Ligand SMILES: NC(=O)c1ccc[n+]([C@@H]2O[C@H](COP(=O)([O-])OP(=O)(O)OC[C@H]3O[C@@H](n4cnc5c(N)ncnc54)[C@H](O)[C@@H]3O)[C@@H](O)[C@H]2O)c1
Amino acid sequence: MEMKKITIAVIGVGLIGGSIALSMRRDPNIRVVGYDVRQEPLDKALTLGVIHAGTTDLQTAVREANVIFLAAPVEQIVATLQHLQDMELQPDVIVTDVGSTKAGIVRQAVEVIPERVTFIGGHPMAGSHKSGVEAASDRLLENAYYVLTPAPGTPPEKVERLTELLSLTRAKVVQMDADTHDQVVGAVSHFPHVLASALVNLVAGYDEENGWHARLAAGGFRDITRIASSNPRMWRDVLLQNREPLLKIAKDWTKALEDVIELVEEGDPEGIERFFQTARDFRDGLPERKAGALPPLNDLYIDIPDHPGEIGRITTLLGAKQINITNLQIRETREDIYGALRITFHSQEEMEKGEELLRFFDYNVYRRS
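Present the coordinates for that one chain in the form predicted alone.
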């Protein structure tokens, strides 16, 4: 991609901000300046080659920037927009963000950003179980959806300019209005976090009566509620920012649950089966191995003989081929899936390499569908 010399400012050098910075550095004509409130992540980013320069002074970071990425938590994005209105900026600068809610941020930007500045809302729909700049990767956003939510009246050439720049991330850039984004993401990402946390809290309450709930929940229960381990403060802010869509979804969910309760109370076998069949049909039609609103599971499940040294042999095989893993778990409850050993890989590519290798050595390997 042919581009003039430009400067990119990344405000918040963490997992997402660092991954965007690494993607931008694919173009030698781009200079990346990182900003963070603390010096430590900047030092790490410089050492890892994520950014060209770093500063804890916001004005210094944005003064020469042609494009500014606000890669901070939602509440900090709103606060930073307020600060930018009083700062010296390039006359044609584009400001964008990476927040998972859009309507409130776009409205705030329209109110406070000077007319000479173009704000375009953004949401890269990718993530990782890890956090921090040390987990950043120039492949994190590859093949993931990257949603842009330009406000009405945004110059099309500015949207095209940002879209072209984002091609360096190798993400699939799409456009929709901010309200539609918040409704869709609320349903497929935000509300599932609410459900997972509510279910975990319910079971935790039951577990106070006896210890069996926690002991038997180590298998499928832990898998389907994994997102309940997300950052509580971040999700507090997301729910408050996306309040209206989530309240509507919650009411729709309550009605759906009441319908199931009614089917059970009435002893309606056909209705109950239809409930599960409808869900199964829709879920089975969802795209496989595609990046979406929730980070994918890069897990393999392996049947292993119950004798000493077997886990060590598996990790040695993977290590010899430079295949990175992030977690191992012996599964005591496996009523919903085969495999006594679960291995979590750093990426889908590593998982596929691991699967091929272990099958070569005659292990029975399964993926969770």
The other form holds:
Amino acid sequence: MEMKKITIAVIGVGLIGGSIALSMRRDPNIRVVGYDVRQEPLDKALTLGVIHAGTTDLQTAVREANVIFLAAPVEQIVATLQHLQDMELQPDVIVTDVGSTKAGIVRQAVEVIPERVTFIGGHPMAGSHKSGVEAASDRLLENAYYVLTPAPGTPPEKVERLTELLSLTRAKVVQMDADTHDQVVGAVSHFPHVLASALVNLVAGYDEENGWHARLAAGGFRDITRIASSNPRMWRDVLLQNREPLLKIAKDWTKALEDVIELVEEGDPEGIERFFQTARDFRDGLPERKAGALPPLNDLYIDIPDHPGEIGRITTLLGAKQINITNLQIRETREDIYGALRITFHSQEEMEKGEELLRFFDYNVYRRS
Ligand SMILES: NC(=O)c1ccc[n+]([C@@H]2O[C@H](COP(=O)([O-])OP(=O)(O)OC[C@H]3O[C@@H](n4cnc5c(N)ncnc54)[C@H](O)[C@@H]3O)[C@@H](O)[C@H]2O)c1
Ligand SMILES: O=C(O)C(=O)C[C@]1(C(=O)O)C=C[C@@H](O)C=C1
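Switch from the form predicted alone, shown above, to the form predicted in complex with this ligand and output its structure.
After this comes the whole thing, all chains and molecules, with the earlier chain placed first.
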């Protein structure tokens, strides 16, 4: 990275925006400004040390930015591109996004983004069923593929600059065209989310008739349906943005299911075993993503009013209940009257007790999971 100070704007400070922000903060020459339509994620992000400054005014967030990451749900990324066309921006700004779909976003960017602005579509292939900035981590994208979809006319030096910046996420940057991305990711990510939710809804219906379904749902059901706990609003937008590839995959899926049904109807043991064997061979051959092992965090982040005695009050409360702490740190990134206190507890159990106690005394307490 060059030594020059740069400003990054993150538009949508949730799971992915927060994780990008945390990765960018690895470089002390980078200042991260967060924008969100809601104040709450900005407050949390400041408390958690995810951003240096936060605003609910888009123009304020983007004015100084050298790179803008659009990290809202995909329909909102499309809408934001529209707003950006009327905004005051840095002359060499790069606008990129992290949306799970690409063709519609890239098309919108070509239509509305002024020529002086470079737009490069992006999608990190890592995430979680959790949402919100509390779940953000500077290691979320580590070793994951990060797809960039530059349009044919995009200046290569800008793609290079963004790629260099993204090295802070420790993801592996690759390039492909937006349509190929939507086809492939439709099959390996979007459609599996549809299937997981459809299966859960099916079983939920059975469970109304017979409550043993939920109780007996063990490893298999839980493994295949974890992603049904994902953010419904995000996935609504993904399906609306990637309709054509998904409808084609759904047709292929219907055919694949019919083939299995036929094997079962015919009572064909070899065919059924071959079906499972073929799937197992491909599944077992998937390249492993060696995600960094995340040590358990016993940290709580607390908003504290900036007046003397506040830290003493908190440590007295914890001490009175024999809750052991191993570290205290004041984070000085906040730009308003509140400070952010990070407390590291001796154990997970003590952290949970501390959390309950401080909430009881009306403190705003957050965890970074
Ligand atoms: N969750 C994943 O696993 C994953 C992985 C890769 C990419 N993505 C993509 O990342 C984007 C964000 O997903 P997430 O999981 O971080 O969601 P999230 O719900 O954790 O965060 C989204 C944030 O965007 C904010 N927001 C909503 N509308 C906005 C607007 N118009 N302008 C600015 N902010 C707005 C919300 O208030 C929220 O804080 C989506 O486009 C999603 O497709 C998600
Ligand atoms: O791990 C999960 O929970 C995810 O759903 C992550 C996942 C995926 O399907 O793999 C979800 C959406 C993305 O855009 C990229 C990654």
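So that the term is clear: the rigid core is the largest set of C-alpha atoms that superpose within 1.5 Å between two forms. Predicted model, so just to flag it, every value in this text is computed and none were measured. Residue numbers count along the first chain shown, from 1.
**Asked** Under a superposition restricted to the rigid core, does Ala136 display a Cα displacement of 2 angstroms or more between these two forms?
**Response** Moves: yes, 2 Å or greater.
**Message:** How about Val50 - superposed on the rigid core, does its CA move between these two forms by 2 Å or more?
**Reply:** Result for Val50: yes, a 2 Å-plus shift.
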